[in-house]
Amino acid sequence: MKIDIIGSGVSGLCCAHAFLERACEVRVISASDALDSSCCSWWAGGMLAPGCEGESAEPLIAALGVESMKFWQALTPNYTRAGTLVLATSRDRPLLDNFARNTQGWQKLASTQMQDLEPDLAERFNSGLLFADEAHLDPRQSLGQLIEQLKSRGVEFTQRVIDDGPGNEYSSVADWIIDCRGLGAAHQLPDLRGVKGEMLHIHSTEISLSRPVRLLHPRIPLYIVPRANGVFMIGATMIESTERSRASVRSVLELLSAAYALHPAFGEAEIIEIGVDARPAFNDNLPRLRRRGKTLSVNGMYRHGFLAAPAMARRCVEFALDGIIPKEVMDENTP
């Protein structure tokens, strides 16, 4: 069976892998000839944190996340299962208590345990919540590895801008067209909206972290994810906007201020890059699989792309090849 996949972000690549595993002939069509900053997945945090996301997301996200973590663990060498540490300043301690009430799977840490886990933070934070089963990865490395694996197994990658506006439907000899363009498919999905996220990459040799840290904050719940060679990713805002290129001064200041509150050494860090993109989301912030003729749209990942994409790809394949309707992510009246 021939499959055309439009979009080479995390959703498109996971779908390509899933169809390839079922012995399909797969072609990936993308506006860019390489993974780069034009792709929303380029700016992802790479946190695989179903427990933490349970504080604000529906239980479906945790279920998809547990399934997807197995995919990433098998795929990428930079998958790191070190857990997630959730902290709050003494002023914001009620936020930590509320986070604990609304989540499961955490262990409450005392000061001695903090010293063992993250010694650079123990002086400023004498308690926290550890979600020990969670993991993280470097999105750019992981997607690069996935692309190379797909190419080595015969997947064709084609650079092409798809213009499928009114009266110009995309046509293909493929048996199925899998649309994974995110906001690029908004003209086909009128209830899709954009949620702007701003993030930073910084460099510091004065602090070391072994796992992602979430610092609870009344306006922006900061997360900071360690990368290799003293690089840290700091994110991220959630602004109702489709603007994808310009970060606001207020957002950058708040992200940097929150990082400084986590540890003063971040005040001396070097800013490597400031990233902006708009995440695709439906009204309930849950992903959807939708059919239009022989086109299947996999969209609405919101901020859960790496956490949900592999599981959504499996459901997409099972619908296309086996006729199994995944009712939890697909409209009931799907033809």
Ligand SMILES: Cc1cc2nc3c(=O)[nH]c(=O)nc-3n(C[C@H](O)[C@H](O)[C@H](O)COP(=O)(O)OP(=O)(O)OC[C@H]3O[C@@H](n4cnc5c(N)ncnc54)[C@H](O)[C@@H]3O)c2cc1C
Contents of the next structure:
Amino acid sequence: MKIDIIGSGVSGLCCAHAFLERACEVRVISASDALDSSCCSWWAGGMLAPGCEGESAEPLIAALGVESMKFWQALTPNYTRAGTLVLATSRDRPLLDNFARNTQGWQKLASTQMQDLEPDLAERFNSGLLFADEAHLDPRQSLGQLIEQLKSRGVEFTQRVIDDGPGNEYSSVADWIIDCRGLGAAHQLPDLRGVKGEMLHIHSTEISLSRPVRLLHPRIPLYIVPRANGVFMIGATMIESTERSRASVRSVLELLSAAYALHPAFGEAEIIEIGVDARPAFNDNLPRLRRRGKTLSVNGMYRHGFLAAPAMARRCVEFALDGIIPKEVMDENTP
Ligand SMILES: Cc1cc2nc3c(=O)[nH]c(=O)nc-3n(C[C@H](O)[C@H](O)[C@H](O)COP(=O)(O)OP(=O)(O)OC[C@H]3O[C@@H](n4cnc5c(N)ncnc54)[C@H](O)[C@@H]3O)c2cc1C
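What's the form predicted in complex with the ligand like, now that we've got the form predicted alone?
Zooming out: every chain and molecule, the one shown earlier first.
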């Protein structure tokens, strides 16, 4: 069977992999040069945190997440299962209690355990919540590896902008077209919206972290994800907007002040990159598989692209090839 995948962010690449596994002939067509800074996936933290996300997300996200984590673990050597540490300053302590009440799968840490796990933070934070089963990865590295793997197995990548505005349908000889354009498909999905996220990469040799750390705050909750060689990803704002390119001074100031509150050594760090994109999201912030003729759209990943895309890709393939309707992510009448 011939499959055209449109889009080479995390959704498109996971779908390409899933169809290839079922011996389909797969072609990826994308406005981006495979993966580049024009994809939302480029800017992600790469946190695989189904337990923490349970604080605000539906249980479906955790279910998709647990399945997806197995995919990433098998695929990428930079998958690190070191858990997530959730902290609050003493002033915001009620937020930590609230977070604990609204989530599962954590263990409360005493100060000696903090010292063992994250010695650089133990002086300022003498308790926290550890979600030991959670993991993280470097999105650019992991998706780069996935692209190389797909290419070596014969998947063709073509750089092309698909213009399917009114009266201009995309036509193809493929048996199925899998539309994974994220916000680039908003004109076909009127209920898709953008949730702007701003982030930074900074470099510091004065502090080291072994796992993603979330610092709870009433206005701007922060997370920091350690990358290799002293680089840290700081994220991320959540603003109702489809704006994909401008980071505001206020957002950058707030993210950096929160990092400084986590540890003053971040005040001496070097800013490497400031990034922005808008997460593609439906009203309930859950991903969807939708059909339009022989086009299947996989979209609405919101802040869960890495957590949900491999599991969504499996459902997309099973729908296309086996006729199995994944009711939990397909909310329309399907022929
Ligand atoms: C700051 C930030 C931090 C995040 N952190 C995390 C995290 O820690 N964990 C997590 O799971 N998720 C995270 N996310 C969310 C995640 O990044 C998104 O859910 C995910 O990237 C969406 O992927 P996608 O493949 O659907 O879209 P995209 O990555 O945007 O890919 C869309 C693709 O479609 C192509 N395209 C668009 N229009 C056209 C067109 N007309 N013709 C051809 N091609 C087109 C683009 O070039 C691109 O290749 C974060 C997001 C942000 C912004």
